[in-house]
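One chain comes next, on its own, written out as structure tokens in the form predicted on its own.
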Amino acid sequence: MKVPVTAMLGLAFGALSGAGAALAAYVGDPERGAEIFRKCASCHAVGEGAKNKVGPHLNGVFGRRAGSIDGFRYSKALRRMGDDGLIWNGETLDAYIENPKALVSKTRMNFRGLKEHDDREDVLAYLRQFSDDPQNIPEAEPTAVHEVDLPPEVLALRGDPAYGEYLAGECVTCHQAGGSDEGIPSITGWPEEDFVIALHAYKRKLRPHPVMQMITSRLSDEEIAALAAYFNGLE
């Protein structure tokens, strides 16, 4: 049975607001975070009088919907994620600064990410000082997944394009096999690893789109690899 998109979106936004009920202590070192943030400062400003640069300013970033600063030219991909319900909090910011393109595949943020967990904790502790009432900002529930850390054997799976074509019937009801991205992002010709990471991010409910979460919850690792191989091979 197909579930209406509007109903699924309503459920998703309800879940997002419910997740904000739990508070979590944040254990980073803001002074060390300020030093690490120098890597980000060529593109992002934060603090009194901060303005947009190459990237948006980061004042008030905690609790802000992705892609929502008026006047800043975001990528289509980030705006879509915001429209789908992506809110910047400890969980989503941690995932984004670890690997921006794992969370938002076509982001314009050309940064390889902070791979060390402690570095990310410290930077986020620093940034929290510039959001309203940082000690009371709702975080994701403690059991939430913080990143898409796929085992090497999952990334190494080689999918069968023919099986992927068989599985793709549900996908192409929205995503056009010909590559059109009118209203729905194109997935034609995507690099296989990017495709696999994106679908696992939906499956683990890190990416917020409720319909994609529902669809990927039914897919095995092998089926995701097959879909990646099929769509990668399309012209």
The other form holds:
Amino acid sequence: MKVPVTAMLGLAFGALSGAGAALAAYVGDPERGAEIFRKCASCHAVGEGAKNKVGPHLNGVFGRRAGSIDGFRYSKALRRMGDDGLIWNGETLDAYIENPKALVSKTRMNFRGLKEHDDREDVLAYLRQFSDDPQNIPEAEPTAVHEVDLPPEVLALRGDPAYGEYLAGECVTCHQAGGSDEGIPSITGWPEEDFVIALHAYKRKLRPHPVMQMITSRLSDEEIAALAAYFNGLE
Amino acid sequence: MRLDRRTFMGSTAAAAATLNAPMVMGMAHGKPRVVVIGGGAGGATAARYIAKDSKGAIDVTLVEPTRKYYTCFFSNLYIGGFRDLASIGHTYGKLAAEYGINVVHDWAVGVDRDKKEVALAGGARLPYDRLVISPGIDFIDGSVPGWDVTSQNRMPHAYKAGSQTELLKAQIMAMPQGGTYAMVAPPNPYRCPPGPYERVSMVAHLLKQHNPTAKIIIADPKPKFSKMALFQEGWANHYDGMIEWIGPDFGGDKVEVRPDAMELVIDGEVTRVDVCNVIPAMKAGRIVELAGINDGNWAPVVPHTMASRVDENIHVLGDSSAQGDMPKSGFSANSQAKVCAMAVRAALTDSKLFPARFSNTCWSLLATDDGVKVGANYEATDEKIAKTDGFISKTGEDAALRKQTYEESVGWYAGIAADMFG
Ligand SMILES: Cc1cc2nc3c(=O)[nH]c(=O)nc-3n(C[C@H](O)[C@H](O)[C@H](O)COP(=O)(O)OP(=O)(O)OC[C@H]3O[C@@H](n4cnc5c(N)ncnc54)[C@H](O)[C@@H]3O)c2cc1C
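Next, report the structure of the form predicted in complex with the partner chain; the form predicted on its own has already been given.
Following is the full complex, with the preceding chain placed first.
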């Protein structure tokens, strides 16, 4: 498949001159990105005539709602995020390909993530060429650039399950202690790290859900660790 | 010995003295004793958490007259045809069998705060070290001229769930084609701020299928109401032309009813209606007044512990409490109950007291798969339970999000029911 790199670059620069330096963070090297995309290509096609494979095709992914390609069987979790209003833009894509589980815990995208910032930037620059109208792509607030992966000291915190049990009182009005998945996802028996990552993703407003953003807004790192320990112990 | 109501009510003045006395722990008579009055959203949750978390160290008795508690939450969905009645009825078997709670089906008719005893209608007396009261609401006599409890068969409130809800639905189903359903909406504060308007949505949904030319009138003393923009948008989308809301500008605050003639009088103008759903002004459940812990219509509480400001050995939860910014909802009552349970355990045993945290989310259903929600976080200050931040669904949201919001509410219902009844 042939990629019209130069034409696309022209567009990207056009956007830049208007929007100023804030966007510069997102302009990677699409040629290098094409190389890196090989890691994705076993599951994803992109470009003219691209079809769904193990993963959905990635044409027009910028600006599109997560989980919205008709005819692709997404995981329930990714569809839920799309219904919540998760839109793919530079920031959310960066988060998802850095650590798919941070954004969507139960995603079917079985990929450990691109840990190097530059690799992500380049692959996104490459993908951006296949979205309709690069100038009009909605960007997140330029100031809202988050590191998705949590600092090791946050992940290393060991929570106190007794405190977690008290804090969990607030959660089990919605998330059943018995682990039911009806209408509201089950959060019992999760690996602690996945749980911590998920709660921080709401707290940092990477995940769109207003209830969980509100609930996590007042949880400290220690409290999140305590909750993770407590719910991990429920089967 | 028999305790009559006067003995109980006469104790208010003397009780002021006990406030300063050192707190007697339950040790003199063995295990500390907690009595909970009311097995609803606040009371059932408090009883369950105290029993569960004290692991048998505290004796818990729950006093509740009904053997089956029908939740007000989702009772509107029963009216709309989205739930059957059985699915919103809950019994107390698990609280007794699995949590060791002594469930007594009786009415509390008085509280002797000096002796720390609750009197039951059946004559028994229950001593307590701590008393938790969560009796929900009662109606204020005379708040809707022409209506009193004796009219509730002709003009149901359906604001305590169960037979009233069933009656209201039966009356709506029996309306003549093109007939009129009227609601007299309550003034603030009342239980479940979006409740009357969700009710109207569900009635409209039912009528749209069975009686599409029927009309709905709401006479409202309030110039605005909870989630107003969302409801009005939903009504225009789903039930265009069916619902007429009459606010105070048009006499919604000057209402009288004539149950015998089935007439509703709005600002002097008489309308004959087929169903008249009167939701009167509300106050704390009567036992609050009998216990002498009310200030006006409600019972003021200390936000950190939900203890009564009048008597530190009594905690008041849910609709009956005057706590500050939280709406009177099942979610709020459940949230307050957990703070109370922790405070009660800390007072009677050596368990830890963590800082209080409260939150609330209330969903409403507008039509099939069209759900909306509003919620907030709250913190305890010395003065009141104060709102810190919140969110509300937006108008114009797409169908996928609304459907998901409805599905969440179904999940929440199952969650809170399990949290109350085990
Ligand atoms: C139509 C409608 C829809 C609603 N929808 C929602 C919703 O979607 N979400 C939400 O969060 N809330 C909702 N609510 C509000 C919710 O039902 C109440 O806020 C909640 O039940 C309050 O809990 P409570 O413990 O204060 O009182 P209740 O749940 O009413 O419990 C009080 C209990 O005390 C008992 N009792 C009363 N007096 C005595 C006595 N003297 N002795 C012994 N027992 C006594 C009663 O029998 C009752 O069982 C709704 C309410 C209505 C009416």
